[in-house]
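First, one chain by itself: the form predicted alone, in structure tokens.
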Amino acid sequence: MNLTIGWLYPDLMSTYGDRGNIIVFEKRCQWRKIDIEVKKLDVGFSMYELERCDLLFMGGAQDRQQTIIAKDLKDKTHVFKDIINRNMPGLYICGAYQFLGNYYKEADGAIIPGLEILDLYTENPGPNHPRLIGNILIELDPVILGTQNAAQRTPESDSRQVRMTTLVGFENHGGRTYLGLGVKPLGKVKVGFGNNGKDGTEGAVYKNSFGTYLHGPILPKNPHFADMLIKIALERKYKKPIDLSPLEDALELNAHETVVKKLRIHI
């Protein structure tokens, strides 16, 4: 088996160590003898390159970078939207997550148009409102959790199953994101702020696309989430059920559980 990951705008959209997520994808595939190729899709990439990918990833950035990307994607939006609507899996972090929505309203009122793929919008309320910063713990949406449990069909201990119900990370964003009716949240905030600090939601799920504010990067401490994305990508490509071989994840899961225990003190 082989997998091609399209890393969208690696130089512009990689503010918070997002390369770590690519490394996790690479290693977890290599350890399973899955051939993996990472294609860096920089400004000016062709739609042909995008079509050849099996899994997409785009990280976070600031407003200026998003403006540059908006111009680059102007003539590609319809193809990008079509690819996502055809269930190509993808992970979109912070700025990339915002960019999939209808628009981003800057603190000065300027509007950065989004791709209008996800029914959501983001607004920055300005300097009188603090940034949403800190460690975050979310409880996954039950539908997502069901997909994840199916991603690793091997006997697991109860403690492992508990770990698989949560995601941990670090958030740092001024924008407040609000979901429309056609988008489900990735999970519920147990500790932290999430999408907007008000409604208790974090992230968004649309078809096989996952948006989230979790930096850190997100995947090293959440290997179950990485495996879910790998599994979805392989099953879509090969059009058959895929059972990923189990890996020795004690270090990763202990890191996850350590964060969970520390954060639960604040609940």
Second form
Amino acid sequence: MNLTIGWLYPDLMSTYGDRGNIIVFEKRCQWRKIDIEVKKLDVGFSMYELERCDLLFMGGAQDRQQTIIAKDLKDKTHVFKDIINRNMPGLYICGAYQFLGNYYKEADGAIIPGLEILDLYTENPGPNHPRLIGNILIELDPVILGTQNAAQRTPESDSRQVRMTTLVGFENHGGRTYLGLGVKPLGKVKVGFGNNGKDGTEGAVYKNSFGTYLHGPILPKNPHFADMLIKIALERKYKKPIDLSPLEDALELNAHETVVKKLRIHI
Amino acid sequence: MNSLLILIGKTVSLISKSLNKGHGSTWPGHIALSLNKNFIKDVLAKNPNLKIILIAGTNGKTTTSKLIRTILEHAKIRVVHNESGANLLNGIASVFINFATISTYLNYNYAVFEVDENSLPLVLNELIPHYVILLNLFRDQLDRYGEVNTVASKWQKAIEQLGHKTIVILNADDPQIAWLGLSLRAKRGNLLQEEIASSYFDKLSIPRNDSTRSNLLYFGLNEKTKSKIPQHASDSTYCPNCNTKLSYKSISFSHLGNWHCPNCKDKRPKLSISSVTTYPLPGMYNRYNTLAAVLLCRSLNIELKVIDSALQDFEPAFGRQEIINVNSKKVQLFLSKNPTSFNQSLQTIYELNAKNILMVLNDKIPDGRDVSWIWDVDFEEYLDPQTNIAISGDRCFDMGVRIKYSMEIKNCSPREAGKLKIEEDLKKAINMALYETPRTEILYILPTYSAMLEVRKILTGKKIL
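The structure above corresponds to the form predicted alone; please give the structure of the form predicted together with its partner chain next.
Below is the whole assembly, all chains and molecules, this chain first.
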């Protein structure tokens, strides 16, 4: 088996150690003898390359860098949207997550249009409101996990059986994201702020696209989530159920547990 | 009033020292500033001849300020210095308290202050420095400092307010730092004299002739390097002027190098200095620190031979390549606090043929609570799987996972994988790593900031000095 990962804007959208997510995809595939290719999609990439990917990843970035990206994606939005609607699996962190929404309202009220792929919007309430910063623990949505009752099951959710139901990470964002009806939250916030610090939701899921505020980076400490994404991508590509061989994850789970313990102290 | 504050401060400092609390470098200043917010201005008004040197940058502040202090003292200049790294306003106020007489008199020629990135604008509101050195800007503790561009724009506003009395020394190899100079020059227009040409420093000393004297000086490296592509965790690789991707003729590390913009033609400014005869510490990063210090001292007309002898006598600052002897074994501390500093530590100890490494990752406030940055460190390039690697600290498992994914280890038990050992208890980890280190070899400890203080406390009984 083989898998091609498209890493969108690796040098512009990689501010918070987000490349760790790519390293985790690479290693967890290699350890299972799955051939993996990471395709770096830099400013000026062609949409043809995007079509050849099985899994997309885009990290967070500084504001100035997002302006450069917006310019580059302007002519590609249509195709990008189409690919996501055709169930292309993808993980979008922080700035990338916001970018996939309808718009981003800056602190001064200026509106930056988003790609309008995910039904959500983000607003920065202004300089008098603090950034949402800290360790975060969320409980994955049962619908996402495919653990809901049989009547609600979909072919998509069946492939999302995971061993653990929590995700840990570190969030650091000024914008508050509000979800529309077209998307589901990725999970419920147990400790931390999540999308907006108010409604208890974190992240968003649309078809096979996952948006989240979790840095840390997210995948090294949440190997079950990494495996879920790999599995979704392989099953879509090979059009059959695939069971990933288990890996020794004691170290990863210890790192996961470290954050859980840290946060329990503060509850 | 201020005499009283100095008296209170000195008492607090004395108590703190006798209890080994280590707050003597911040508390006295904190108390003084909360009772008189103009304390720093007041003390300086009483000491109009005291000249101030400020050093800011993500990495290298402590070493560069110690280099400057050492050279000045070799030139028989009396210096006060925030040597413990207390680099906020309260640290500066504390230095005044600890070294002033009760009548607020400071019997010194120069004050050398390293300044925290976020505090530089605040410090510049309180005083007019004789020199400002800006070393570099790298991504560091994004939860505390924000993003690199945010810090850069704060600095730009702050240094634009400086008058011509202040000489600004900039790292030409860091595009964002160099840009501060280029924009300052554009703003000041003809008022500012041309920068000194590179050949200028071949002369023995700087003439006092005002037509050649500049208040904007640049240092940088002209090394031939293999790579022309910035390292992974680089932030300032797009033109600060027009957002085009920069090209490099050479790169020393991260985004530092001989850069130019293919679009707007902005380029690295002319260097006033690019090499010296003595580099007291190994590592490319220390070349920059040395160049900055020497450039400043040359512009003060300190003789080359004095500078050279000072550099040869230089002892590293605490935790920055500091050597500690423990039971006839040698430990060397390499503070590694952000991706660039960690990469430079790894590269330097790799070149020193390190066989025994202990990495200590904490997530306390001074370290940054977000440990994501360890994934921006290039362990893949610099870690030899044959090395004895031990890991400790609050987030030792995060570091363990990072190292696991940098190596070809498939099945990793939680405590031990190949030569990788993880021990949460720092004291035990140090003992274990020391035990594994043969007497003929060195144990290299790479800690984050608070971890470095904890290691020093365990090895020397003292956190700072």
